[in-house]
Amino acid sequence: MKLRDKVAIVTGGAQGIGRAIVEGLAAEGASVVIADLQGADGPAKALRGQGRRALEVDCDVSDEAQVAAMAEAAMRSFGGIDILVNNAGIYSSLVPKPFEDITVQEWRRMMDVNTLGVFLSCRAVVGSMRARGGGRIININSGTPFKGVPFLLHYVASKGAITGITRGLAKELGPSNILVNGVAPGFTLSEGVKANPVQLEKLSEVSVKARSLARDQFPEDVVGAVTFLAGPESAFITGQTLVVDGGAYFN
């Protein structure tokens, strides 16, 4: 229960890399915020139905109202925000293709919703760290930007973004001891990863091949290095990425 008396938020967590992430903080004791654009009620839900503290929250991060009234219902209902986990991003209904076929409307969707999301949900948030003498911010990046993963670039462009977010905010923050820190998952089979019959194809089996750990990666593998960086164990850790991919890529 080493998160006792935390308040978190999870961005997209109500499927996925997400919940196992939401889920992951309300066993160690924090109230949970799942923000999402739909399904959120379920999750929570059943966390309640556990004793938990748990909220659910309609919102798209790419809108900066809904954003703002995130973290109002986050200060509203549980009296503060202490860790942020930046984890809604477009990538499972993705389909690899050429970038030369990748549309303006493509890009800057993917740019406002995996960066620009960050971004706001950040900027929203930070207020309260501030008030409660520190916080946590834990971006959920990827493989990708690090290994130069070709046929997805509106996807690696937007998630190397999120390596410049997380070391300029962490030396900005740092005075106010708000950490920020960010977790790099490998090709994982999330729910949404499963349907989608293509990436499965074209990814699955390379991904295995690649890695120390020849196996499939779960969201359960995920959760670990999220809990840390929101615990008292990296209270002296800041502008960091663990790339949590089996082995795949040494960073």
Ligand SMILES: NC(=O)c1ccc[n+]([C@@H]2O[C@H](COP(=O)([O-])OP(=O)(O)OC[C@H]3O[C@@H](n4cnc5c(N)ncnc54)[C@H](O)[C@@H]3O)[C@@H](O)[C@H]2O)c1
Second form
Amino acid sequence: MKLRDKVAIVTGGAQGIGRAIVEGLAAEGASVVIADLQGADGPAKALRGQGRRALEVDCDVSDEAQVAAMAEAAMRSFGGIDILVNNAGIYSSLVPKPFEDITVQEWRRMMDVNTLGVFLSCRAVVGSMRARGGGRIININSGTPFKGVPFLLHYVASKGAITGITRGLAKELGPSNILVNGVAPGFTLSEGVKANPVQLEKLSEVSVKARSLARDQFPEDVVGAVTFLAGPESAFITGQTLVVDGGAYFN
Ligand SMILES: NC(=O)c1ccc[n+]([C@@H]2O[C@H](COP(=O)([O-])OP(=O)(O)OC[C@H]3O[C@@H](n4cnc5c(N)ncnc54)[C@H](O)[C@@H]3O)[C@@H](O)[C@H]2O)c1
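Right, and the form predicted together with the ligand of this protein, after the form predicted alone?
Then the entire complex follows, led off by the chain already shown.
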């Protein structure tokens, strides 16, 4: 229970990698705010049924007012914010395609959710973290910008920006004892990915073959890195991105 008395927000926490992170943080004793575009009544109720403290908030991370309301709801219900996991992102609905076929609208929506959403969420929580003497921000990145994966250029660009945000913010927030790190999963069989036959067909086998540990990756595989970066053992680590992909890419 290394996160007892801590309050965590997980964006995009209703399903997939985000939901696994929610459950991992709650198992370590954190009170968890599950913020998601599709709502999160089910996951929050399930946690409360297990005696955990959990709150659901409907939130589109690309909407400034909704993100501010998310942070306010966390402060109102649990008294403050210690941990933010920026997990919400557009990925699992994507179908790989040549970059010339990406529309300006698709590019902008990608950046709105995957980069502006992270900026807005960090900005909304930092005041409360400072007031509590520090905090942890964990950005869910991806192996794709490190590997230069083709046919997903808007996605790869958005996650490359996350590496920059992680590093720049780590320097800026270090004096406030707010640690900013990233976790970069490999191709993961999340709910969203399992509902996308094109991704399953094109990426499952090739991903497994590229790994040192040659098996499928599941949302639960990402959890330990996040709870580590949220907890006391990582108190002198900031600005880093930990690749969790079974040893496909060595960062
Ligand atoms: N699945 C993978 O292979 C993989 C690999 C590397 C990184 N990632 C990253 O992990 C994160 C989660 O991916 P996943 O595969 O679990 O996805 P998923 O599609 O299974 O779940 C994503 C969740 O985020 C929510 N969401 C989407 N847009 C949102 C928005 N604008 N505001 C709030 N919530 C929003 C969705 O409602 C959903 O509950 C993403 O940032 C993704 O880029 C995924």
